[in-house]
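One chain comes next, on its own, written out as structure tokens in the form predicted on its own.
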Amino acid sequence: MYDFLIRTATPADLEIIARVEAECFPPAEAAGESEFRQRLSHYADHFWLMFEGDRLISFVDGFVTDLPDLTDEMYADASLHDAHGAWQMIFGVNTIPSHRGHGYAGQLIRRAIADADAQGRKGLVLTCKEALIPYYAKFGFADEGISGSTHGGVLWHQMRLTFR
């Protein structure tokens, strides 16, 4: 039995993060090493990683902005991160297939929510496929309808959790 560790990322985590993302999303939706390199250089402390022993099994990532809606440009341009922004965006929720169904992603989502609240944010925003709306609703996210995102050629719903 392994101990589980949750921590934020460092640039040294680049390869394992990209590998887990590739395992969790279709190629059209997955970020690659170049995107993660930029993300880690701008907001590594907004990656929540879960390890089982020394194996990365789940992670959540996203940046902070004053803009209220998640846009495709945010995925592509890590420099848009504003450490003092009002909204914690969530770009990806990843759990390797062999470890799904055990609540690991939920633990990381709760940690991201708690950190955003402790940092005085207004709340969190993410996009998801329609089938996942009930999953995110369990954490307090409300469906705001179809997003303007065309990321990966998929229909996305924007979900928001507001603190204040």
Ligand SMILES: CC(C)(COP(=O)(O)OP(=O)(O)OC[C@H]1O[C@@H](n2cnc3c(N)ncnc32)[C@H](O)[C@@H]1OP(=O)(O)O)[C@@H](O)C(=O)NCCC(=O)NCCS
The other form holds:
Amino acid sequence: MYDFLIRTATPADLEIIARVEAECFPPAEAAGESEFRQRLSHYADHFWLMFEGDRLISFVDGFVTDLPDLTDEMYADASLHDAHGAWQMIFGVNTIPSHRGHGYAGQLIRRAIADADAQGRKGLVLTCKEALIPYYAKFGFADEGISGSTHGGVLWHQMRLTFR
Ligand SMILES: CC(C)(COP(=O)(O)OP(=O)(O)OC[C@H]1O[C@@H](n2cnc3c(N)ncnc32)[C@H](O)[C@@H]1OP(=O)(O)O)[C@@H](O)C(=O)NCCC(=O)NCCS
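Show the same protein again, this time as the form predicted in complex with the named molecule rather than the form predicted on its own.
Complete assembly follows, chain above in first position.
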């Protein structure tokens, strides 16, 4: 039996994070190593990682901003992270294929929600494909309709969970 561990990231996690991302998304949608290097240098503490033993099996990431809506520019420019911002954005939710359906992503989403609440944020914002709206609704996210994002050439819905 392996132990499961949830922790935030450090820049040393770059390679394993990029590997999991590549397993989870088609190339047009996956963030690459250089993007993750930038993200980790600005907001490694807003990555939530789940390990089974020493293997990364799932992660959630996203920065913090005062801007209420998630835009493609945010994915591309990690320097826009504002540690004191109101909204925790969620850019990626990934579980490696062999480990899906065991609630791992759910545990990380709940941890991200709890941390954002403890940090006094207004709430969390994510974008997702239509099929996943009911999944994120389970955690309290409400669908706000089609987002302005054209990331990877697909249609994305913006969803928001508001605390205060
Ligand atoms: C979505 C994803 C992160 C879920 O990870 P997980 O660890 O299996 O998540 P959980 O075990 O907490 O929950 C699985 C849920 O996701 C749902 N789900 C996953 N992919 C789905 C899809 N394409 N369409 C509809 N539902 C989907 C399952 O039906 C299940 O719902 P349930 O809890 O109501 O039964 C994982 O499937 C993944 O990495 N997918 C590829 C990347 C991706 O699309 N990420 C989301 C970007 S918005």
